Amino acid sequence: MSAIPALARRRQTDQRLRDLILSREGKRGLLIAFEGPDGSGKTTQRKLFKNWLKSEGHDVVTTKWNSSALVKPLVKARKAARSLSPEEFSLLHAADFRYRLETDILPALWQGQTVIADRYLFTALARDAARGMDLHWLLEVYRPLFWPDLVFYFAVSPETSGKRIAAERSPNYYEAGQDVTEIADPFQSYTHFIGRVIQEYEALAKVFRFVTVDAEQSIFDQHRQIRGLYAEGARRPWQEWNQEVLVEWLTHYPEGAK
C-alpha cells in the first residue's frame, strides 16, 4: 500500500516539473550546434557567429566537444597510449557529453543564455558509426536525447577536408582513423576515414533535418548565410522535444534551475 502514495507523489512532482518547464519556454535560451567534419571551417564560423550575437546584445556561452574536466584527462591519456577501442571511445565521449549537458549546457539555457556547441552529440554518431558502431546502439548510449534548437551542418568534400588539414598539420592517430583503417600513413588514412565520416554526417543531416551550409563557399558568404538562417529558424518547444531530459535534470539538479 505504501508504494501507491509514493507513486502518486512522484506523478505530482513530475507534473509540477512539466508545468515549470512549460512556464520557462519564453525565458529560456537557445541551443545552436555547429557540426561537420574536420577542415569544414565550422569553428571559424562558430566564433564569427558568437561575436555577432554578442554584438546584438545576446548573452552567449560556448561548449566544446570533449572538454569536461571530469572526462577529458582520461580520454587524452587513453589516446596517447592508443588503447581506445571504438566502444570505449564512444562511452567516454558519451560520459563527457552528459556531464557537460547537466552541469554547463542546461543551467545556461535555463538562465536564458544562448549556448553555441562546437560539435554536439552528432559528432559522436558520425565518427562512431564510421568506426563500425551500430547507430541504434549509439542512440541508446545518448538517450534520453536533448535536441538543439538549430543544427548547422558544414558540408565539405573529403578532398577539401583533407587539403585543409594537410595545409595546417598532420592528423593525429584517432583523427585519421588509423585505429580502424590500419593505414600507416596518416594522410592516406585520414582521406579514407573522413569519407566514411562525411557519409554518416550526410545521412544524419537528412534524418535529423540539419541546416546545411556549403562549406566550400567563402567565409563571408557562409557567415551571411548563417545569419539569415538563424533569423528564419524556430525554437523546438521544450515540452515537445526535451521534456524527458529536463524532468530528469530538475529532479537530480534542482539547484541548477535557480
Contents of the next structure:
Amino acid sequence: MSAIPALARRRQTDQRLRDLILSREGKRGLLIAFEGPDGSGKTTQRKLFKNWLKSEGHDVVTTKWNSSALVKPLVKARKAARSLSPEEFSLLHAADFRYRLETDILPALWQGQTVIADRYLFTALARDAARGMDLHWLLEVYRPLFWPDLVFYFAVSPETSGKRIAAERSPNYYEAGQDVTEIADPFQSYTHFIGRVIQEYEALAKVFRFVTVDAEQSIFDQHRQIRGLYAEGARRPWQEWNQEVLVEWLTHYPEGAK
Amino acid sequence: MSGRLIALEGSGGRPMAVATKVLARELRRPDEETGSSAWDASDLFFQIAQGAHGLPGPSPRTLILLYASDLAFRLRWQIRPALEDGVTVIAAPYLETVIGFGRAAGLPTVWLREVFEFAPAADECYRVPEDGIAFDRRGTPANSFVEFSLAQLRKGPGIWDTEELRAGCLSHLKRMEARGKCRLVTRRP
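Next up, can you give the form predicted in complex with its partner chain of this protein, since the form predicted on its own came first?
Full assembly next; the chain just shown is listed first.
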C-alpha cells in the first residue's frame, strides 16, 4: 500500500478530531491546578474550593499527585526502600501522571466535569529540577504538555513551609530531599531542599504565568481570593493549547470521549 | 568507562536469550569479562503484571516512561558499574527496540530520543534474527518488553492493532540494519 493514501487518511482523521475538539469547547470541564511547596496550605484550599464549586452546582473531581492505582504502589515501595535515583524518581512520576491524564483527567474533562489537580506536572518540574535534573529534559519527559485552564500557586517562604511541616510531622526521606542533600537530619535537609524547590517554583510561576496566591494570608482571605480569580473565568482554549494531547488520545481512546 | 556497551535489540523471549549467549561467545576477548543486562531488572513490569488486574492498560507513552525508569535502574546498578570494571556488557534490549515500538505506535522519534537522552550510546548494536519466527517461539509478557506492552494494550480501553505494532517495531530494527547502524547476530561458521 502506498504511504500517500495512508498519510491522506491520517490527515483527514486528524482534521475530523480537531473539529470534534473545537465543538467540545463549550461543553468540556475546566482543569484547575493547585501548586506550591509542602506546607503552603494548598490542600486545605483545594478542599474549600471543591466544596464551594459543588455548592454552586458543579460536578467536580479531584486528582492527586502520584495517585494512580497502576504506578503509585511501585513508587511507594521504592520510596520506602529509598532506592530511587533522581532519574527513576522523575520517570516514575511522569508515568503516573501520563496514566492519570489518559484514564482519569481527560475523560472527566470531556464529560464536562471540573477537575481539580492537587499538584500537577509543575510539581515534578520544581522538585526534580531542585534535585539537579535538567529542566529541558523534564519538560520533554512530560511532553506533550496538557495545559490547565488555571494554575494557582501558593507562595510561602521556606521558613513558613518548614515551620508548618515541623508542627505536624517529620518530613519523609524524599520530601526532605535527603537523597540529594545527604543531610542526616530530615528537618535540616528539608529547610535546605525546600528553598531550592521554592526557587524553581518561582521561576516556573513567571514563565508559565501561574496565578500567585499569598499563602501567608489567612485561610479565609486566600479562599476569597481564589473564588474571585476563578470568577474572572480564565480559560485556555483547547484547540490553541492542548490539541496535540487530545488528538493522540481521541485517536486511540474514542470510548473515553463518548 | 573502559568496557564496551553492546546493544542487542529484538522482541525478547527465547530468541533473545539464545542470541545473547551467541553474541557473548562471539565477542569474548582474552582477559575481558562479558556480562549482560536484561529487561525488567528493577521488577517494575513484574509488579505491574501482578498488581494491575482490572485496571485500564497503560498507553505506549506510559509504557515507554516505565521502560525508561527500568533502564535508568539497569544503568545505575548493572551497566555503568560493569563498564567501569572493563566488562563488555550486552544490554538486551537497550534503546532501539523501545524506540521502534514507540515509532510503530505513532510517537514522535524526537520525543523518544529525548526521553532516553540519559542513556549512553552503545558501542555496537545487533539485532536478533526474528524473520518468520513461529508464534509459539515468541517472547511472552513475562520475558519481553514488546510482548508485555502488547498484552497491556490488548486489555484496552485503547484501540491498537497490536500485530501491526509488533511488525512496526521489528521493521524499525531491520531499517537500522539496512542503514548499517545495527548488525544481525549470526553464529561464526
